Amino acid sequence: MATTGKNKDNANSSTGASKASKSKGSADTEQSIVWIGMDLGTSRTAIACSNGVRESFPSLVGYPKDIISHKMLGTDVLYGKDVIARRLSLNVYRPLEAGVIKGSGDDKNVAADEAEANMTAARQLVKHAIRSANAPADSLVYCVIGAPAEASINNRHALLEAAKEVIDSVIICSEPFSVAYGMNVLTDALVIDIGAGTTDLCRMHGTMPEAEDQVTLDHGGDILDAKLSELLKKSHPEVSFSLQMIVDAKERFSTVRSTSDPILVTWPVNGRPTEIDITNEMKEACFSIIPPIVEALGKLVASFDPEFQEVLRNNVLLGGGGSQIRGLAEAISDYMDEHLGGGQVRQVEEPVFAGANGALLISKDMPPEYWEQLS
């Protein structure tokens, strides 16, 4: 974990910790702090706040392409659903990739100007999320942000840089850990958080998870979208569709159940709306994320204390947006039966907000001295 402070050039939690000490010591000043849990995801950002505000929106930032689009839109920047609706008039940025800011890590394939543009978009995305919290202008903002379990130091530093202009103190924590914390499942459990860019797994055993307790996979919702697109191009080469149409279909119909109703979409063929059956392709694409998840689960179980492996294997929590695939928890359990000798998986409540809810609880529970130790 790490912290930073608003309007400071370097990450420094000493001032933030002292402010927190004063606030926790006085009922009158307690109201001057807004605690925020944020799940800053590749596809979707969610916040849960101590003032009761909860918001979720696509992690998209859009800028008008030219003077005409600027005049039509009447603004310099759009966010979330507005970007999707107006995307033909915008230069669209999805600044997060695999749960981290594009170009912030060790990937040398991202040009410097592109990396800077994504950093700018990420800053504005965080600012938009904080504005959505409706915090009073004179209040302190303390925020816990979920990140992929194995995010590099460079990636975490980039998240801190994106946040420090609008947040007084930040903790970067593992996304699956925040899910587990929010459910008060702190021991004898395995947590899976399926996002768009990554799937993160975390082993809980009554202490803060260490590096060997966590695994990050690049199999997430984006891989599923690519797989579905590939399958449909092979089976229905005559059909025209966009990536957004694939995403919309996935969000409406995703399933791994063999008994579900036919999945029918109306997409154009030579410009004419035509009903297409995409049932088999949808099920195959959704099932494709299960084998790598179970393989990673198996490694985390096998490297755990032998006396506790069975209880760990039978207490798997499934969260994140990808957990909403119909029948996924049962399908993972069945695959574990076949390949790991058994296992039980259950979906968390409120999968969209589970990470943000847990991050909010972490922000409230961390004592001032602990924030200071994280600097």
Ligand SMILES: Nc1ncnc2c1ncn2[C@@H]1O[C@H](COP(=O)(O)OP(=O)(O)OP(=O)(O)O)[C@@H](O)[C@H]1O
Given for the second form:
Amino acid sequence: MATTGKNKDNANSSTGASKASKSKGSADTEQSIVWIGMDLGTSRTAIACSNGVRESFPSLVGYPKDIISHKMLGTDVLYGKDVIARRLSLNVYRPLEAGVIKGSGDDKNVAADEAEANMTAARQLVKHAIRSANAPADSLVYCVIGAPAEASINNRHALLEAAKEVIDSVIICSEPFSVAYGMNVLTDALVIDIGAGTTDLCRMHGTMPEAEDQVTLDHGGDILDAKLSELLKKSHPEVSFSLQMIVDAKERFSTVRSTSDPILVTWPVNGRPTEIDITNEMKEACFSIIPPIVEALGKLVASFDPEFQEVLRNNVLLGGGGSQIRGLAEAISDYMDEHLGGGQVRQVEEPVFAGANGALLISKDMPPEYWEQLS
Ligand SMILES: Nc1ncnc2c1ncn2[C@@H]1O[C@H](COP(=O)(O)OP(=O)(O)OP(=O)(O)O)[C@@H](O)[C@H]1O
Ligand SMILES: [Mg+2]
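Let me have the form predicted in complex with the named molecule next, following on from the form predicted alone.
So here's everything in the complex, that chain up top.
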């Protein structure tokens, strides 16, 4: 990657920035570096920066639909929460799908113009994230970006393309690896990162994980939302709801606990707000992500050195937004007991920032030559 400073729009705080060992241009011009760990997720982007900035926002980009919405909003583009709030006036892009830029890589199902539009939105999203870091205009930005464990070479190339306007040096690492690194769990552990588009698993055994240590499953929060929606359409066909209402209910009430208070939502039936009990559907949808995760865990354990299999099974870490389902760690442990002959699972401390925190630590630890090797 290039190591020249980019023309960043913000020029504020420089606290925490250090001087570049590789300086731009002549040997006597030293530039400060701001290190950024970025979890560029399908549903949320989070950054943790060496200047202390931490931000997280929905991975959404919106453009005014017409001249009226443009006049009303007074801007060409909106990001994150503002997109959700103003979505009726916007053409909304969620440019990442299953953790990679839609239409990049080997996906031939996306039309060329749609792929291009998603690429533009992804580029703007990355720019927005970097702007939120408030790096001084003349500093270098070194950024470690978390991507799904099995992102293909083409997907990675698209990420680099999206990043190159605002980032000077980049490392793309696997999401669960950055979570593990941030927790300083570098050996004898299995890390599960439950995102929106994917669930990523990674086996940590004291060295850089390789392809066979990592698995990406399509089962994440999006699939759970689709499942909940399908179950509710069947059991309550009279109720009107949108996908956003499903996501809101899930993020408020998700649980796999067998005992819990009834889960009640007030949704319209023939235009009239009506209280609906969605307890069973919520539990069934939330539980549906457990079997595929345990199956993948089982494969990662079984293909490992037999002497260390038990240690791995008993040190499973759960991160990502989806890990916030109530009772999930215990339920996965129980399911592992039943199907893998034992297992212990615990949740990471900061599910939303765990990936970005870890990526920031990686960025600080990696010597310059690694940036070239890994990017
Ligand atoms: N309390 C909660 N219970 C269940 N799911 C939740 C909760 N809070 C957030 N989620 C879900 O977590 C998912 C987002 O997690 P995360 O931010 O880790 O994903 P991401 O990094 O954007 O996705 P990916 O890693 O797949 O690219 C979404 O599906 C969101 O609805
Ligand atoms: Mg993620």
